[in-house]
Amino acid sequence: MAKKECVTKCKGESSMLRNRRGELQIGEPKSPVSTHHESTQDSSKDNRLSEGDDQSSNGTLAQYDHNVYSPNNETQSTVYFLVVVLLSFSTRFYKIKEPPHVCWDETHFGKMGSYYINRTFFFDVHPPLGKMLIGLAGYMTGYDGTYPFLKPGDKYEHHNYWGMRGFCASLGSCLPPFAYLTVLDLSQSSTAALISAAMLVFDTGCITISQYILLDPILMFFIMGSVLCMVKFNLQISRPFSAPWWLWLVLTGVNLSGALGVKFVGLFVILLVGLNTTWDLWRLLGDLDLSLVDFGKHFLSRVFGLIILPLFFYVTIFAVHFVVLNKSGPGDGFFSSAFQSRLIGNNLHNASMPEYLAYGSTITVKNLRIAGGYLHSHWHLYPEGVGAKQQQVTAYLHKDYNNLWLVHRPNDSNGEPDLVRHGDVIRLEHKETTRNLHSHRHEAPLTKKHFQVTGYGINGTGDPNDLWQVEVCGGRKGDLIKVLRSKVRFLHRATGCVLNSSGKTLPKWGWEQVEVTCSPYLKETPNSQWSIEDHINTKLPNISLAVLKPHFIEILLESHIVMIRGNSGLKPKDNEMNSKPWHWPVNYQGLRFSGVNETEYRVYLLGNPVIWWLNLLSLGLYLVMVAAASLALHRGVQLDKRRIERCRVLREGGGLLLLGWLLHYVPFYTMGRILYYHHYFPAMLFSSMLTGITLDTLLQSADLVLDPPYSYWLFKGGKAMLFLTILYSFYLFNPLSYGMRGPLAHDPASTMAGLKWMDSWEF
């Protein structure tokens, strides 16, 4: 008897524990943030929240309990949800046609689909993916490849641009749902998501940068879903190595390598998974309750998932990338001559030519510094004050007639087409316009500590100054230079420098091509080497150039060289805005899109002010809260699990945001390069779903300051006022993004009048 009371009270017992347990699994789901096995810890964590369930437990609290996640919230969630995804469409998608011409950058990257559609070779200082994406949505919409895309206004007319458009509008529309989802995985609070999500859906600037041929609505897709993914894998806490466990790290990946695919910007993402992989581990290595050996797996499975699996995707992006694009166009330039050897109408595919430089040759000579350029003159003088006034020498990037010159002896002596040793003495006059290339000690016009170099002389007359030393790097006297493979230098006789190309822009005078210097540090680098390229002489027997074609490694590392220092050499063109990084947060200064006088079709990129403002001011409220729930927690403070809930996903999932946001703004404080205001829009992102779980918490906060109904009145009340004041302001300033037309905001008679809150504000 006594055998089965025990039994009996056990079974008892066992029930309740599971029903505890349920209670705790629903209204208190684990952290999406950290992934730690914390059975070890349940006993302690359920005997610090019984501390607070008498003072949660009487059923006037209970009544008006809106933090319970029950089946009545899950389907009011999926309503939300269905909201937001029908409210995020449709405001991306109004108006999608319009204005029907050109805007802003899309006359680059409308411009790049073109390319990939006629498989023409480019240059561009991003990642492929994004303009590959354009490029497959305009061909997939019977878009032909056709138009010009030369200028911002410019017509479309009959050409096809709205599949291209709606492509980065409809990955645009997802980012309002992917920042639902996270916030509600988050924070487990569907007015906290249904918050976030209404700042990203009627926010005028993520409207406007997501209905036109840009890259921002791409990179921001992939961002949002690495974040939503890794979020959803960290929630596979209790099924590691289920179905679902590989495929949302595995999705994660894949995210991973499509933001970088886009921008080097999508490595600030990568880092944030990294840091939160890298504490997931450490926490996982600290669970005495797990073997070393699945540790282990662990880990290894996430080397797979966000490393190797990554990589491989990304360096895909590049083979199908080099595939498409096997024609040569206008970016041959920027890259070598083995480089160009593979794309097909490049003078130098499948081209034979003299293998050896010979006296009477005519050449092009290309610096083997990456972006350096070829030897170039034309008929422009240096301006007066910038040394001697003569003939301009720069290095251009890209092909042309003024990039050859002819090589001759000092003494203009003809005959048989001697070759060219290691040694010999040599003048270089330019084809077009027969000047000699030319140096003395008069300073550089950019790099001060260098000697000017110039063309001088007329039809092959001139002085001293004129000739050069060739010298094959790690060459000896009398050895030959090889077209294409060998590096020479050329060493100036008379002041004893060596023919350099610094790498910098010249101003307008010098048409923006790159300066060309005569350096007296003779140490060997890629700015003073040269190659010869194109090499014509009918007196020597031709060699086929096929076996100079480089590998898949060797184009793939030149790519990135090319890229990363295209990017970091960006300066502001003519009547461009450009920013600064403290200028974004404020919502300081946006960007004409489209239009200029009232008599245009006017947009302008500007973040909505009321939603900025409201994302700033939630920051600061955010360390605010988030240091008195921590002093709180820390001080052993006695909290109900609600309160300790709250404080919870303040510090986890608010503190995941900040970091993304920090990650994704304060790298642009070291850059050198050119900023723009779009830069921000990506934090703008993590704040946005900051804002939603920072606001939330404060108006779930009322029961601190009054009782129940007034506290759950006030959180209603607080919402609905926070909802209204949105779309109110929305209402507002929707014409930022749907087009402006009349007088400009300062004419009391246009629409925009009184909205213009900031003197830096141009609509």
The other form holds:
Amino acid sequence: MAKKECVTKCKGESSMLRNRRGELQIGEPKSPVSTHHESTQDSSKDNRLSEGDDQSSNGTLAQYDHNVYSPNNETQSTVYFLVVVLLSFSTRFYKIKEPPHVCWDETHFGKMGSYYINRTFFFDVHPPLGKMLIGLAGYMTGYDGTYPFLKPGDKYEHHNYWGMRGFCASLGSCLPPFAYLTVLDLSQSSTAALISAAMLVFDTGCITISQYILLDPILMFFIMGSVLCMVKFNLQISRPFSAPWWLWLVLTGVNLSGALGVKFVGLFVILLVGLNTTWDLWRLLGDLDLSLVDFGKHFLSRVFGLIILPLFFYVTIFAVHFVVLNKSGPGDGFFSSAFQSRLIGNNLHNASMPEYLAYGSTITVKNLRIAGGYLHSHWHLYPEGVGAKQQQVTAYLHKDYNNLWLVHRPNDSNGEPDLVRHGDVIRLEHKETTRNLHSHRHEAPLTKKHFQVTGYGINGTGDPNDLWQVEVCGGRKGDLIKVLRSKVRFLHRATGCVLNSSGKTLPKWGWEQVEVTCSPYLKETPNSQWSIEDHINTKLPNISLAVLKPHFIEILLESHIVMIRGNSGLKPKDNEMNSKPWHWPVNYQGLRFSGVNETEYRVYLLGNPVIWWLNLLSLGLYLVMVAAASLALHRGVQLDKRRIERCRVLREGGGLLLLGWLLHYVPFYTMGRILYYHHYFPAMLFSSMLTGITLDTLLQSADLVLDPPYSYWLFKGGKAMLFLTILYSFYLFNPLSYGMRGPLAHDPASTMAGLKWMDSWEF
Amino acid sequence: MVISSATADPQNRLSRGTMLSSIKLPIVIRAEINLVLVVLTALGVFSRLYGIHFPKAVVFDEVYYGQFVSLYMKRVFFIDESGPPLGHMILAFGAYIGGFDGNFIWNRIGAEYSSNVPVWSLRLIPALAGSLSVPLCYILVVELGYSHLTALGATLLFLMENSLIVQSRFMLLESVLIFFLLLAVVSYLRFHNSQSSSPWRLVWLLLTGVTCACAVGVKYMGLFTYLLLLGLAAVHMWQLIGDRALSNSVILVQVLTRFLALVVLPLLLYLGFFYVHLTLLYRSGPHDQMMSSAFQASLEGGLARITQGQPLEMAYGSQVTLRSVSSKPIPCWLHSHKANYPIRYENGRGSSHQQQVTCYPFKDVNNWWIIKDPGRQDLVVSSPPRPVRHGDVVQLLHGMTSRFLNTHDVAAPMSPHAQEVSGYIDFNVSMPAQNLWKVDIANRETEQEVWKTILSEVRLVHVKTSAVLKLSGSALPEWGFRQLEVVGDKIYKGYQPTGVWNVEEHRYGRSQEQKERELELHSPTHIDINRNLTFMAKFLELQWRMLTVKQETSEHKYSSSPLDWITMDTNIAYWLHHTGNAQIHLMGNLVTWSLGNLALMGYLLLFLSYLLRRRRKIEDIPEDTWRQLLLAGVVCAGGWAVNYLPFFMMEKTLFLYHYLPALTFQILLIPVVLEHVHTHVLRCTSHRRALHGAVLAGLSSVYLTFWKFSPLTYGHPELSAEQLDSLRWKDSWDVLFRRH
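Same protein, the form predicted in complex with the partner chain this time rather than the form predicted alone?
What follows is the entire complex, opening with the chain shown before.
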């Protein structure tokens, strides 16, 4: 027993010795960048000063340590960086023109790029920056916007598509260098940085997603740009309000607006930067040397750089979007009448129609709720069990002949073209099906507190439930009803309820159109207000109507509500095999970019499984390591300087990246919309950077179990093994990105034979 | 409280003799505290239990819980996806005390109870839980470190909360949930506050674990508060770990104890609830079909009756019904009938015009298929039977129509990317037979495994096209009698439950002649063997089904969105007298709700200002007070947040009563904030006096509101239409009245 004790004690002493040597290399000034981290820890500074003497005596050994663990001299990291840049660009641009046909979502984003070149208005659920940049890249490289991008698999032929792909690829190529710089700044270890960069450079998924006309490389560029600038900004801690401090602050802001301008996923990185800034401000607030005025300056400069400036850029993006797209196109119906009147070619542009609503007119009725849709009916009945089995009445966002209604007096269907007045009782007949707009005391299909609205009767005959009283909001009895400009309510005579659009999407039987109900709650809301949009009456003179031009802020708000609604409207279909968030980190199933059969050229978006599974493993490893480190610090275990520094990197640098991963991954669990595999890629970037730090720290901690020099050998050997594994896995899986032909992987004759490690992979 | 009174008593007796006047004072104070609590409890019991047998009719969700109570009484198995079984079992216990036989049809809100329903004892347990929550509120506030006066205030507000009273007085689960939540928090605080040497400490810790498990066992919602407590415990533990005066082993013991009591114990108890549930419910019932065949076979009288004594191993000549392992959209059996696919579908595509093969969700003689050896003609099992193994190629013959199960390169009716499956008979037309299927046992242990009844999950792989027989999930239109479509899927990947089948009913065929065979198919099977699932297997299956059963998300007439709850823009009509205007509504005390919101905002304001000022080292309040405020915030404001905010992310149908646990915590925050403002913010006496006045005014308006709305809470007395109309304080409230 005693002997055993002695042994451990002796061992402890030797490790103490070793640790002291370890401390020395920290004591050396490495780069100007690293010093101010240490200046925040006063105690560590003192230690370092006291160790100063040993440094000269033990110099050579310390130098040796230093070179092994963190070869952080400028030239070496520059060389590494250049290698990363070179490899990154060459892997992304290799075979960029193949396949020469439309792949996967290129059909959407290429098409939208063309819309910008043609200046046609369209609607998309994402903000416009990404598509605008694609359009611009196409325009600059001589693409004329004439290619229709009809469906995946269509040949490009003579059209200039490589410019757009090249643009996306060059942004995608920036990701590994960004990761390298970020991790280098976070960990001060070029090994960690190199591991992170290698994970991204040789990941088949990152390569594939960067090579096509997609929003993802643009989005990821801005996300990584924000993170890099934020980390650089954090490093300027000791020099507030200096030129580089401002530069990185402003650049962070610019990148944030870029990220949000491409996809709403950019919100997650804004959250990350926001949390980081809050933490930073909290630290400043606790610094009693700083006066409140100085703190106020810090606070306001961040508000300017990270809120006002990005907001300004973001709004500018939309302003450009609306200025560029001035022709009527497929997205008109989603927007209000006032907005549509801006678009050249729309029927409301310089519209001319009878000014006041009259009996006998053919009209369309639009709900005033933002993106409210037209009152619509069609040849389909409500299904069994949903109120009365009569014809459906819905609200529909697209322009369609089924949106047309005829205005009649209660009894006869013809007569003089008299004007309709406030308080008049009318009957609305659906032009296509000749049914009357009807309501009765049955529950509405979705909003159970409201009554059902149906189409009833035929050729004008109906019952008293078909009668509606027209009222102008804020009007008096006898007021005329202005087309386009009056807000109108339709009160049901028999039940006293008011025609209302709930904004809820009907299930499949209702063609996923919007529910229309009759609400017994008479409160005036946009949901129950309507406007007359088209108005056709041959017996009345047409008058040119200048519709009130909407304010830019209104348009902005409107388009956002439409986008958000569109996003949440993308519900998964029942029978489709859906991608679930837990699939993603395990690389469970990829996406077919091009080709299905044996004869076709196939590209399959799937992460390099070795890299992805390494990432997954590292996440677990990181949690264990950071828990151990925190526990040791919290219990006050005596640690040497170098290990304290590793703990700091693990907790702060790693913590930031883990937070980034969580923010870009966890929210997907709460999303009801349809999810795809490629949604994980931003999170994967953070995960790879975290892996760099984790594995580097792990390898450096080899001296916990081995004495030097064996621990150095283990470190070097481990590093070499890691890089070789990554390279070899890339050699195996690169056809996923660069194209496969011939038989599928389950066939032994295939080039990918034996590589289908999971049944769920489809290559 | 009970302990302190016990110690006070002997002192009391002593004092009478000797120093009567001098010792009287402290004892009186102690006795007063007890008395307050006793009085409050009595008021709680009175307000919650008074006349709970009225109305003698089904009130709102009683219609839902009642059916489960009946099923417990009849020991019939059911699945309720809304929550774990403890809550239902507690309600059923009330029924058990009252001697309910379970004979009542729970189909309509407002239906009169028949005489065999013990209304009083059915409603007793929730009412008792609601009453006992009253003193728990008091203790909780005291344990948070606030004065008895504050505790009294909190309890009074809780007592006079109409919505909590209504929810306690009927056979509903929220009051039971709230009781367990409060008890869990109280016992954890007791544990945290007591001296580390006290033997009671461990008891409180264990009680925390037990009540947490009970809360989660009543409703999944209890999970939120459980997680909050776990978080609090983790923070306290982290502080303990940081105490460097303690040795590592002491800390290890502490950590382990807490882990066992707060994580392992609740987990075991949760399993225990299911064990009791499954032990109680051993008879088959209406929800059988949602479970796997093996599960059903474990229930008495269900599938067990049919399958008891079936031969275990498939043999050539076996007559079987094949059930799809997937129960989405509904469980069904492979089926065929004398109807062909239409020559042309509505959209103009053509079909093979062969006999339809579908999946049918009801037991039917047309679900029977015969396993045939392609190499032989006979359809009877030889002796000894030749077993069918994994990898064997078989034909499946439909028992009643003698068509072979067949698939070919014709697009399926609803899923054109997949192959049509049909019943084939050779009429010498151009279409060849493609009726060979390979048996692929998905859950095999050896490559030579024999196909077993119920236990084996089998893929039927078409030999020629390697398509897999699969349920597509769509329903056929009118011509297919709305039965479910079955297809051959060529791009079938991995394990999908829709492509896996198991044999449910099975017997060895004996009759070679078609007529005899039809008779045989109509007759029930009976031979005898026993099959048992372990408890864990049953638990896992049941839990998985409960979590994955698709809930109806359609809107209810009284459903509401979480945003409506904070301001109480919505109410629920629970009951309306079938002739008169007497009615019961779930409707809160609007004054209390508003005060709660104000208190919450006040707390946040106080918290933020203290937080920022402390960061600048400006100490407005002593460290202890700050800690106290923080703990109160975590319990009350945190309790409110965890019980409220998650509802924004839920897609199920939500009702006002989901807000009640959050409301409970919010109410407790009101006096806590007031006391803090009183002692630490208001410095001048006149301000304090103004606060006293405001508190009195607030309490009296709470009381007046409570009294005004009590007719809608107790359903008595009946109000006139005008009176009812005057109670409609918000336009969005639905108050019903009949005009005479």
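Since we're looking at a predicted model, the values are computed, not measured. Here, rigid core means the biggest group of C-alpha atoms that superpose within 1.5 Å across both forms. Numbering follows the first chain given and starts at 1.
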For this session: Return yes or no for residue 190: a CA shift of at least 2 Å between the two forms, with the rigid core superposed?
Result: no
For this session: Answer yes if the Cα of residue 252 shifts by 2 angstroms or more between the two forms on a rigid-core superposition, and no otherwise.
Result: no
For this session: Using a superposition on the rigid core, decide whether the Cα position of residue 514 changes by 2 angstroms or more between the two forms.
Result: yes
